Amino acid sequence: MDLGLTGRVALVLAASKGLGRATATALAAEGADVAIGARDAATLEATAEAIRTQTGRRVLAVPVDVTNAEQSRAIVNATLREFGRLDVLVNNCGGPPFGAFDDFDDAAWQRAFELSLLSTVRMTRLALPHLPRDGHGRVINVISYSVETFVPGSILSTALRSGVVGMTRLLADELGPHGITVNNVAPGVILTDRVRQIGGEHLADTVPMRRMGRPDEFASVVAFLASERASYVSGATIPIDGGASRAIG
């Protein structure tokens, strides 16, 4: 099935390893062109290159810290610089500690706060102006099925990535007269390498389908929703979970 992104411009934010990675591969194994960004350089230039062998596809690396507005709107221009258009916003970041309520001082919550939900208002921010009024545009946004289901201790992710869930509702609502659609991707436990290094495998129990995700297959879903495919899909929260979502209604 051709999605359509041949010739589209990508921006994918922790995109130099797990599921960033693998959305950015997919992006671009559609077609697209893709920039990439993370903190950490090195990884991210490896990844790139990694991405341009796989896909054939040019891939930018510009490390960013998405919760420092200037490298936030940095990275908006470079990819603009060296595409001249910006398509489709992947929005991803690492999550917030967990813990219990108690644990977790004003501090704390600020952090989680410029990380998880201030991020994600900032880079569509800078990032709307850009994307295309023809039906092409993209924003998504990578959250946890935490918003979906009781996941134990995420108190600081389930608040802030629920604000926005609000956020996209209210987006969708306003962006859908231009073309553009805004979409949640709630993955569940999905066989990262950070997964691995604090053995999370048992967590495969947990999920009606008896195995972890693959990030291959959580990232299939994010190429559909930046795809034409996806052109009537806006608003929505899509648990990546492998059934462990049972809220009813």
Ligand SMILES: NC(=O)c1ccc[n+]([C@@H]2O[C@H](COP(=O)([O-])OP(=O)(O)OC[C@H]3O[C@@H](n4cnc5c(N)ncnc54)[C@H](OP(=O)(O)O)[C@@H]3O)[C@@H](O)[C@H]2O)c1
Second form
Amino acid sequence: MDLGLTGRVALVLAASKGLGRATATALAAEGADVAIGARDAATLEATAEAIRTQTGRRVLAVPVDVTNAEQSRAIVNATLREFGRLDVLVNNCGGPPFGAFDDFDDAAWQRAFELSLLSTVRMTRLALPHLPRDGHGRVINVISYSVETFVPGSILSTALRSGVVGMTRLLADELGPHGITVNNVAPGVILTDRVRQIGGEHLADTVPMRRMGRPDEFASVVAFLASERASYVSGATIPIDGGASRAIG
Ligand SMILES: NC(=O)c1ccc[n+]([C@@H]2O[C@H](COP(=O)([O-])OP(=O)(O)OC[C@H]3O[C@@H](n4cnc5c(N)ncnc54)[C@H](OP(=O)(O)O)[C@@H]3O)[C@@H](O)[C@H]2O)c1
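Any chance you could show the form predicted together with this ligand after that form predicted on its own?
Below is the whole assembly, all chains and molecules, this chain first.
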């Protein structure tokens, strides 16, 4: 199936590692030019070079902290300067810490808000005026399967990402008439550095498929949503979790 992404331009945030990197790689492999952002410049540039070598596409690396408004504006502008257009925005960020309700004070909630919700709001606002209004504009938010199922300790992530789900519903309604789709992807347990850091490998046993997902399995779904082929999917939250969310209704 030709996804029709050749010649499109995608901006993928938090893309030096893990799910963001896999997403940028998949989009480039399908023929898109990509701009990628993350905080550590050296890791980011090494990732950009690896994607160029693997796919032969143009890859722009722009260091960005997605909680920083000025840097967020700068990466959108740099993408437009380099490629002259922007078709696909993939909002991604690092995950907030795990813990119990009692562990988090106002400052922790404020940080989580800026990372997991405000960054998505702001980046979308910055990108929207430039997305095509011919049916090809795409906003895709990386959230978590914790919006569908109980994940112990995920109180910051779940509270804020549920806000992204709500925002996506409303935004899909506003942007539908303009031919722009807005969707969420909700990863379950996908083997990345983050999962290794929180020692999450044992969770594989709780997944119906009895294994963790691979970043490329996650990225294939994002590439589909970014593509022409997903032109009638909007306002959705798509689990990519081997069946782990087990949501009914
Ligand atoms: N993997 C899973 O199974 C899973 C499950 C549910 C939800 N998620 C969510 O999916 C997202 C990606 O997870 P991952 O597993 O791919 O994590 P990862 O392997 O740790 O990669 C995180 C990426 O985000 C970048 N990043 C972190 N904070 C950033 C910031 N403030 N601004 C810009 N870039 C930032 C990191 O680079 P720098 O540190 O250099 O900035 C890195 O490129 C997270 O929000 C995570 O909570 C993942």
